[in-house]
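This document opens with one chain alone, in structure tokens, the form predicted on its own.
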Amino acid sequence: MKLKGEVAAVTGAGSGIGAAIAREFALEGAAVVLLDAKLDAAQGVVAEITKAGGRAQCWAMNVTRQAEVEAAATAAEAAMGPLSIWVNCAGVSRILPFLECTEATWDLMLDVNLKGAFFCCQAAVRRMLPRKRGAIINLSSQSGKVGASAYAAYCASKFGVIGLTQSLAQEFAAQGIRVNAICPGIVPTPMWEQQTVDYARKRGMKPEEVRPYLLSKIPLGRVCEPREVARMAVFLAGDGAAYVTGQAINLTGGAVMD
């Protein structure tokens, strides 16, 4: 087991990529702290993990509220032990033309995707510094590497996540804290499925034409599965990545190589 004895917090852990990471961490021996604004969803994943013999608990937490982040981190450590891994997976996304992007939509993207990561990274670093050991993993996106039309707010937030990752990696390397980002391409999650109609409108196609079109743009010819993101998170959290920090690793099937 690659993460035996570790305590890992995962935000956005009630569904999609966050849930996949929580499950995979548990399989690798970590005690998992699931943090999600939707407590019912997180409780369902906790039930799966504990039924399989893993150790997990969940707390309701809105990543855009610093007091909630700090309170959940404190409660989690009291219940589960010192946090050694923190994964920022909570996120929102919206495809819409730039001139239709309202201030409210812009603020939502930046608040959840970037400010939320900032608050959570602060909570993680505060708890890891006294032990001079820890791994933080931020979920960015291929849209944090290459801008896409009708995606301005999301791209801005995910480019920001990479900048945050690199800055923290520089600042805290000497204190034994590694910080990396994962940049997935298309991942079939509930969030992505909800955007299929918007993507079809953006490209002037029918919703059923979206998936074949996207596959045609990916050299490996398929989308990235949630568990593949989770396996990369396991690697970055474990000893095998002891010399890896400040990286933004693509999981795009070759669609993005920079």
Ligand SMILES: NC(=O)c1ccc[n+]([C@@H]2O[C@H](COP(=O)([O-])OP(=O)(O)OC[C@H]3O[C@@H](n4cnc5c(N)ncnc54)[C@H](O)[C@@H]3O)[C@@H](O)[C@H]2O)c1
Contents of the next structure:
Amino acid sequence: MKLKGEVAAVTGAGSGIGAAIAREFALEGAAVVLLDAKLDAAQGVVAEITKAGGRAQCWAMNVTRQAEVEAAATAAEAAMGPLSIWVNCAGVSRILPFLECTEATWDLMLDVNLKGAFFCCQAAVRRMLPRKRGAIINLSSQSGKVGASAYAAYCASKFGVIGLTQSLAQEFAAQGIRVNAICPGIVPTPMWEQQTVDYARKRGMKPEEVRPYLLSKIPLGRVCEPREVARMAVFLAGDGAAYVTGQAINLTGGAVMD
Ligand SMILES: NC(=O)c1ccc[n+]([C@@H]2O[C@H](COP(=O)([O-])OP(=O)(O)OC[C@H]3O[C@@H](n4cnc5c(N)ncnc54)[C@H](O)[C@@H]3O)[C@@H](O)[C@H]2O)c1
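May I ask for the structure of the form predicted together with the ligand now, the form predicted on its own having been displayed?
What follows is the whole complex; the chain from before opens it.
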């Protein structure tokens, strides 16, 4: 077990990639703190983990509200022990032409994806600093490496997550806190499924043409499974990555190589 004795918080843990990371961390022996705006979804994942013999609890928390983030982190530490790993997965995404992007949509993307990561990184660093030990993992995206049409707000937020990651890696390396990002391509989760129709509109395609088109752009010829993101998170959280910080690791099947 690679994470035995660790206590790991995962935001957005009620769905998709966050849920996969919570399950995988529990399999690797970590006690898992699931944080999500949707408590019922997180409760479902906690029940699965507990049934499989793992240790997990969840708290409702909106990452855009700093007081909620701090309160959840404090309650989680009281119940589960000192947090040594924090993964920021909570996120939202919209594909829409730039001139249709309203201020409200821009604010939603930046608030959840970037300001939320900022609040959560502060909560994590604050708690890890006294112990001089911790690993923070931020979910960026291949859209944090390469811009895409009809995706300006999302790309801006995910480029920002990489800047945040590199800055914190520099600032806290000497205090034993490593900070890395994962940049997946297409991961079949509720987020991605919701966007297929918008993607088809953007490219002038039928929705059923989207998947084969996208697969043709991926050298490995398939999408990334949520569990593959979770395995990367286990690596970055564990001792095997003791010399890895400030990195933004592509999980794109070769579609992005920089
Ligand atoms: N699915 C993909 O193809 C893909 C690719 C690259 C990056 N990502 C990133 O990975 C992360 C997870 O994506 P996913 O596909 O699992 O999405 P998802 O929609 O399946 O899950 C996102 C979770 O975040 C939670 N959430 C949303 N807003 C929140 C808020 N304000 N406060 C707390 N929780 C909130 C939701 O309730 C949900 O449980 C996101 O940051 C996303 O941008 C996803």
